[in-house]
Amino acid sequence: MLRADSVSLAYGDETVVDDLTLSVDSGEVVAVIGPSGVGKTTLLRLLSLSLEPDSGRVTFDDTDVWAVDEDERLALRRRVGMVFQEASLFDASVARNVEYGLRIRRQWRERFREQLRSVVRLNGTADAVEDALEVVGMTEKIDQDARSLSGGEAQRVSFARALAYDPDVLLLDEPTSDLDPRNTAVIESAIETARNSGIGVVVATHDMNQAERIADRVAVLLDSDLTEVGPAKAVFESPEDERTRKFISGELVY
């Protein structure tokens, strides 16, 4: 559904991605470990649409997003959710927050109705306020101030936020790097349920306990480069190529 085909992407003199290619199914998740620092943020703001390759292509559904114009590139931009690892909400109550995203789409609906396929499946928008914080747990705050919430909390209406529009891709920088145990139960729950209603689903993260839970494949990004993906269980119990052996084992420390 969406693909990043030998993409490669410079700051400058360094490089952060050479050719690399990864992509992600409708209903799976995709865990992209690698220590902090090595590019796996940059690999997400690829996948969204938002930051153009230097060489490479980026696919969505076969459309190349970089060869079409700016609107239709922003129709499907709008199909791709993300979540950032530090929570930004509105001063507004948790409803709102939720809402917000939904309240712009369906300004774009109008302008973009055969491209954003997405945003016609939604059901009303309180409706889809109510489900999406059903899934983080959170619908008993939903009339609450979100400058409240404890930094877990914020970071389940920010999911929230980002699943209320059903979007075909959903993207997570870190989600839980900074939870403690029960949010980070939610949060993992949250991806399962986002999988299961077909959603594709890219999760970056430095814990690598947490992607062999939660991912069918995981991608290893070091140097650079993907040095390999695969299966969850392969690629932690077997895993072909010696830098990803070391990375896992610690023996490879950044």
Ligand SMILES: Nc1ncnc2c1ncn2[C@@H]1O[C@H](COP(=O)(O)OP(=O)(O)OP(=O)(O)O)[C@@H](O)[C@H]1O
The other form holds:
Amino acid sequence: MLRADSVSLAYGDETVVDDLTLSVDSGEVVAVIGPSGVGKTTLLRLLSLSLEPDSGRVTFDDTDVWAVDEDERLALRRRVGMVFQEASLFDASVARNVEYGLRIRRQWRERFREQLRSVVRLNGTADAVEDALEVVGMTEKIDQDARSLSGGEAQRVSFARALAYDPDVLLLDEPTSDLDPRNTAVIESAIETARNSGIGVVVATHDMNQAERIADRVAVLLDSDLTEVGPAKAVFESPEDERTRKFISGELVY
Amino acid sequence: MTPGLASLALLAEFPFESVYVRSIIFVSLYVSIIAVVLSTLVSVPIALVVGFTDIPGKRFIKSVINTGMGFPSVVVGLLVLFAVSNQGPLGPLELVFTKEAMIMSQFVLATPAITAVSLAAVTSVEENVRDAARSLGGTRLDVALVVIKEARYGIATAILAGFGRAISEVGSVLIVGGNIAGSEGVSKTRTLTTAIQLEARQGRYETAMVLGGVLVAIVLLVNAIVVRLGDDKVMG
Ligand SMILES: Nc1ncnc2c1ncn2[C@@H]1O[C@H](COP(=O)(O)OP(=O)(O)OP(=O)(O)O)[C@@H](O)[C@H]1O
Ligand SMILES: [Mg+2]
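One more: the block was the form predicted alone; return the form predicted together with the named molecule.
The complete assembly is shown below, putting the previous chain first.
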């Protein structure tokens, strides 16, 4: 469905992603693991269609994303949801945050009318918003100010925000790296729910145990290159690449 | 009676119903509000463009903003007066000693200040938040609207600062407006500030003091509204 095909990207002189190919299909979870600073976030930004590769192609259902005009690219971008590594909630209520993706997809006239109604607090909450919050167990905080949430709660709301407009692909950038076990479990079960509803999920993580728990396929990113891509079991138990083997066994320290 | 009570008593006796006073307050508010609204409509887009795009001449625009903030207001008044005078480019519009000319000079004075504070406000919005708006499917306009909402308190502060400067301004409004009141005592271009300086010069200190009180009250009121706006998150 979504595919990066021999993509390369450099920041100035520093090549971060080099001739890399990775795809994700409906209803599968792909974990991208690799040490800090290797380019996981950069790869996700390429897949979120917000960063254009220096070379190579990114395709969505076989459409070359960077060859089509901006409107068409926007339409494709709108089928992708992303949860960032750092807190990125808007300074508004949880409901307004989760509703955002739905709101900006509506016509301007409708949006204007909603804005007026929200000033006098006449708006109800869309079902999709409640459903998405349900998935991450945050329905009770729906009216809370998003900036007053704890780190774990904020991350769960970010997840719901990306889920609410029913994307085809969900990109998660180390969604649990700062979370306690309970919040981590909630996010992992939400990933499972998303997968079961047919969403293709790419999750960047440096937690190999997590990758093993949740991923159908694992991609190991080392030295700006994917050294190994395959079923989780195969990658962890019998890696073919020497660097992967060392990374997984902890011999290769970055 | 203590001085505080004396001025309170004065306020109570003050002829607020008089056409003279009411028309002065009206002219002050009218000129300042219109100028600040126009300034805001120009300043916020400039702040967004300067803050988030790579247009050429950004440094030039920034130095114009900084210079503009420190520009002597009487000189602004002089330049606007020249522009609308018979010899000036806007001469045919016949704007000498009109509210429109006052709005123009207030606009020129307020815009750099509003732009500078708005720029600081919008550029302090976290990159993560902008990325989020984009990644959730936002267009460039959607991202700009999110930035404005996130920076609303700072932008409101900018508008307040601009309004405060405009309504307290004396030199330029005196030059371009001429401090005119009609025969029945209806202000044409007389503002609180220019009225105060006239009343004071003519020795009517009490009137001057009370007009000063009105001016301070207006500024404080606007301030309070802005603070509440920030607390309520009305726009969220
Ligand atoms: N906007 C940028 N400009 C310049 N260099 C950048 C930029 N973004 C990332 N980099 C560099 O690219 C490299 C890869 O960064 P990236 O954020 O993709 O790594 P990561 O794998 O996500 O790391 P982490 O696990 O710490 O989040 C790093 O060396 C980083 O310094
Ligand atoms: Mg990262």
